[in-house]
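In the block that follows, a single chain appears as structure tokens, in the form predicted alone.
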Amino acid sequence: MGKVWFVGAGPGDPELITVKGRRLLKGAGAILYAGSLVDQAATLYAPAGCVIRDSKDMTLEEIAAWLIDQARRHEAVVRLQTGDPTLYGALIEMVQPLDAAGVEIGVVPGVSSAMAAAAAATESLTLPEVTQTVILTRIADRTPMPDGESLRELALHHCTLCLFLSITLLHKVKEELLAAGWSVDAPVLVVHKASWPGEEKLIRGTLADIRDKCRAEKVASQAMIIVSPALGARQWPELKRSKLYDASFTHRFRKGVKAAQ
């Protein structure tokens, strides 16, 4: 029985896959990739003769059966997933049948679209004395949210919010954040297909107008929504600087020097 690797393909750019992920693809006997989300270019790392299958039309049971069958035939099998497998990746649902079948598994992390979106826009998700917390979440739709995790409750923290799987629900995002005390002028960043060569779109707006701007750009899928008090800091005239790089700040690698009076 071979080993099944769950590999994060990253947000879309095939060069953003990890070195380990690429090595595993190059040595795989079979690859099952999420074709509805993962750019097929990522499978270009596959060796000649590799069995390659798109999972976009498969059920969970069919995915598990395919992985188990291929593990009986090959030493290394890769399940290639968008972003990071541990975040909205149905990882445990796929691992449990493999555990029951005695198939060894491994997980390789990937770059999340939240980080890729911030990078695309040259934004920082945290800033000293502005926000030091990032919440990765989604708004409730067909999948309900657990108690205490509604967007309204999470938004009460007024920190950075990275919203997955919510682009068609921007009207609800606005409603929930306003109810949590956010201003209608709060800045919002939407990045469609972050890092995808030739397909990435950046849309900036506010809670008041971001929905209309996304509609004008025909963005209705595969988009990350970031709402944060740190958005736009690149243009701020003054910033609270990090203590780590402050000349007067002492840490184990450098002794601080007080400024002359």
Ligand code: SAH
Given for the second form:
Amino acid sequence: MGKVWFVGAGPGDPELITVKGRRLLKGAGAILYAGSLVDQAATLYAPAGCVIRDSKDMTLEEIAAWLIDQARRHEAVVRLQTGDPTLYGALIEMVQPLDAAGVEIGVVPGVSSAMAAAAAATESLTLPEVTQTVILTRIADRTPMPDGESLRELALHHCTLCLFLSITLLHKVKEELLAAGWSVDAPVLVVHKASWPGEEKLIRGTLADIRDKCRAEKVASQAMIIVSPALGARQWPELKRSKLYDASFTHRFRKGVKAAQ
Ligand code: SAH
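Now show the form predicted together with the named molecule, given that the preceding structure was the form predicted alone.
The complete assembly is shown below, putting the previous chain first.
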């Protein structure tokens, strides 16, 4: 019996898969990839003769059955997921039937679209004395949110929010954030197809106008929404600097010097 690897493909740019993920693809007997988001990595790195299949028309049961069947035929099987497999990737639902069938599994992390979106826009998700916390979440849709996790409640922290699966619900995002005390001028960043060569789009706006701007750019899918008090800091004239690089700050690797009086 072979091993099934759940591998994060990264956000789209095939160079953003990990070295380990690429090595596993190169040695895979079979690859099942998730929709059109990651087919490039699968086809670029798969060895000749590898069985490659798109899972977009398959149910969870079919996916599990396919992976188990391929694990009987090959030493290494890869389930290629977008971004990082532990975020909104139905990982546990796929792992349980493999456990039940006695198939060994492994998980390889990937660059999440939240990180790729911040990188695309040269934004820092944390900034000293502005926000030191990032919440990765989504807005309720057909998938309800568990108690205590409505966007309105999470937004009360006024920290960085990275919203997955929410681009068609920008009107609700605005409503919830306003209810949590955010200003209508609060900056919002939307990144469509972050890291996709030639296809990435950055849209900057505020809670007031981001929906219209996305409409005008025809962005209605595959987009990360970042709302954060740290957005736009690259242009700020004054920053609270990170203590780590401050001349007066002592840590394990460097002794700080007292500032001249
Ligand atoms: N596991 C993935 C998320 C899967 S859920 C990850 O870690 O990124 C799918 C959602 O992820 C999309 O609705 C969108 O919000 C976001 N997403 C995935 N790829 C993206 C990309 N390249 N650019 C922007 N958002 C992306």
